[in-house]
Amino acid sequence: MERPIFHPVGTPIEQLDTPALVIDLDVMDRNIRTFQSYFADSSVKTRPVVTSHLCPQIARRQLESEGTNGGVAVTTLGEAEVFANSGFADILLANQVVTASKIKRLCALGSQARIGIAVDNPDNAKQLSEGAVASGVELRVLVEIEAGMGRCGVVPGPPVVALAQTIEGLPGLKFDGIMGSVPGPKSDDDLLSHESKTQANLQVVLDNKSAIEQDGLPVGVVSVGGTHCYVQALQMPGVTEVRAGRYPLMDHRLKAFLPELSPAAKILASVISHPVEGMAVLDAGHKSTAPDQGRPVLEGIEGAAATRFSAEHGIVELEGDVQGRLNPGEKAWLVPYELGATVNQYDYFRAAKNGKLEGFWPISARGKLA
């Protein structure tokens, strides 16, 4: 558990105790306006993925401004647990909930606010089912198809049908739609194929959707995510809503695909030592920075590359004129390259406007992993 030092608000950001991860609001808000914008006046609709955040504090914020549907995803359980209880009343856990323990949990939500969840077995239905008639709840339901992650959905063909129609006979049970995640481009050069990629992806949800109806079944919602998806699927007639997390803060790693937009959660790091010309050393290590996915990026230095992390410290590369830079007690700032590991090492998020500390905003749902 981070156990962060509360300056006081009016703080000057670069005063603050590192590691820390701080927000610029105005770059935040600016890029919920400009994302969600492109939602405003389609028939498709955003629903903002919480778990790159997990902070009910920011997921409010997107809800208040235009394009949304209203309504938040969660990934797990405990994620959910956390935003019905911040007050959140539409919740879609897009994923599979299978256990005795967790669909009681589940279905205990159901009073408190409208559950969805992703299914893509028969026999997982029939145990949402007869818990939620034990807990006297209707749970809405998305089949959830195969669509290129290689993770969860079912086999695109007949038993999606099959599985649409189980649940409509179920009781307990609300048949909601569809829902599938596509990949994107895990290099620059998938980059050049991103869209024909996305749009074939895309359309094997869409044509499940036909099967479904054609067998007499109507299907109301056509969930597709993620963030990356969001040109094509405004595109795709049927499509109803876009599942969409990390636009809110950014990151590196989703840059390329919304250069629009800007990171506005980075980790502010001090400088601890520069025991050689050609190197620095941060004090922010794997702990801090979560690199497993991608090396954060060292930002407004040209010349200086953060190379190596270990547990508590970063390692930084400095070439030619930079080699006098980043001396001990300086700072730095990180942009991370993948946002949610990187949110979940921290309890808090230091919330920041021109430059000098607003608050602390908890990140509610931070380990809520069960």
Contents of the next structure:
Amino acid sequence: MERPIFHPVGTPIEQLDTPALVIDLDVMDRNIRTFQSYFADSSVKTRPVVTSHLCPQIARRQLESEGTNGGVAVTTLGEAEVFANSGFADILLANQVVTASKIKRLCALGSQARIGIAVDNPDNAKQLSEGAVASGVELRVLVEIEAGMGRCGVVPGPPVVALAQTIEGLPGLKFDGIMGSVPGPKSDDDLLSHESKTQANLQVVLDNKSAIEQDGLPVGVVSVGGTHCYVQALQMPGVTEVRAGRYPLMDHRLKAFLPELSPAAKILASVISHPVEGMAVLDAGHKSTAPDQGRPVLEGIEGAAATRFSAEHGIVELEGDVQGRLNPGEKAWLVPYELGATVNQYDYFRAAKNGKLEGFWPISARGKLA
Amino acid sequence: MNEHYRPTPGTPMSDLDTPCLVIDMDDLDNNMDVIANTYQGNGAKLRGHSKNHKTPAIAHRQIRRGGTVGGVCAAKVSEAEVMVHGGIPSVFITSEIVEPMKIARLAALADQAEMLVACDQASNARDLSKAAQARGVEINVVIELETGLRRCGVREINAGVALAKEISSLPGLRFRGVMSHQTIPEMPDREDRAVEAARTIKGVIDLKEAIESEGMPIDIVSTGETWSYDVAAEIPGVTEIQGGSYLMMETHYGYMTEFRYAAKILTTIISTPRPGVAIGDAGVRAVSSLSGLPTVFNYPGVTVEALDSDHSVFRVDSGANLNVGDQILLIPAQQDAMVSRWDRFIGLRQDKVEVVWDIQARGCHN
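Beyond the form predicted alone, can we have the form predicted in complex with its partner chain?
Starting with the chain above, the whole complex follows.
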């Protein structure tokens, strides 16, 4: 576990022990309202992907705001357990669960919450059916369609229709519809190329809806994700829900594509050494920033950049007028590049308002990877 | 933390819920014994880095098996707390501790164990001295010299000597010695490593001699890491080696064949969407891709092609057989990035659970 100092509510944020993962609640609430308002007057609703923050308090704020369908989505069974135990009544595990032990755990949740599950092969559907029957629960099943991610999902076309029919015929399962995840913007994508790729990928999902319905089976749910596809998803009739996770807290990776939202979660770090002119060393290294998919970005000092992260240290290079800035004991702010990976390294968000501590919010589903 | 997930001893690996972090106990013991044998009768000993395993039980196991100074290194104050509370009698924090709150925690620990800390600036030494005096404890201080990592550490011998004088004059502090840390590209040949170690560690030996020539005794020269664990110990004057990666191992050090891959991620195939492709349930959050993709352990014809947040994509050559529900073991490119994501090690011997260890200092960034 993290071993932070639990400062009293009201403590100025820059006095917190570091490294600390801090949320500006006003920015977060604004992001939630802004993003979810797009769905308020639409038949398409958003289903928050809580894997991005793993925090029930944040999920509650999302569901209390307009624009959602009242459910949440998770990526792992362990996360589903945490959110079911925290009172969430509608949980979609947007992933495959295939082993006997995990199918038992999944079915055990079925008596606590309405549980949806993604399926991409008929044998797995039969195992889930047996598990559901044995536990006396009903699982809602979405057929996952490969829509550009190159990982799980049925290849679009006749196999999708066949799998939907198989599921419909199995006891303990309810065929609820289909889901697809579409890739986020690549580093060389601009808004236009991202839009056309996203539309093509979403169309693949919608084509399969038509194919299943032509075969006589109604498709209640067409669930697509993630945050980066919402603009196109809202414009394409047939989509019923957008699974989106990163919009409340945002990260650097998504900033260019959602300029109306601002990063609400940042890492507060301290300078521990300023060994030579033009260089400062922070107490936040890769273990507290998770730069696997991209380096966090130093905020607030023109001419300063975080350029290297070793296990326990972050290196800031300072150019020109700011060469002498960031001396030992001073604070620096880092915006995570990839939110999910960063959140996964912490046990608490330090919730803040107007620069003062509001409380320590447990990241309750952290580390529940299995 | 996955509180519910603590498999009972004897559980076969095939029954474990995945992804999970497993250690092969035979491999772990082998790696510990290499250390014990290497330093037996040697003047230099290991002060193993606890940032790599974050687990007092593992620190104790290496100390019991031998080859160590009887203490550990830690990277952070909070990590040091876990080690001290876990019964380790001597902890060396190898980073500079500069904030008042952290210095106070360090001073509190010095009441309970021998505490050493790295220092590279006089103002920091004065802050440490004040805190030690206020609490009536002694903090042991080691000067860090920069030798190629371009981060903390004094840059010049003269600056190091001046800092040693300052530390020696301050009440509450005990000046103990010098440290350096260095890294090298892959270097399989032992002779090459010996030359490289001698070259990079020369600085800290020079600093030691310069300080001693001013009449200040030194009893610690702490340097070296996994790549130099054997060759650094042969350099006259070196007293402690700071290795950590050797325990769990990573492909980065794959050329050091005396150490075995002990820590791995166990993952399950959850989908085989197309011929030649299989999807596993471990992604970046489980393994880390920081220094590159993980490597499939002992499963010919299967390779990792990509890693998403929670999925791995495997390429399956024709001839290899991999089905939904099958398990795969992954070895990391960098083990401490991987370990820092987990709450628990599941220790396996001959593929059955022998022990479950809480990674008590996981998340100790402060």
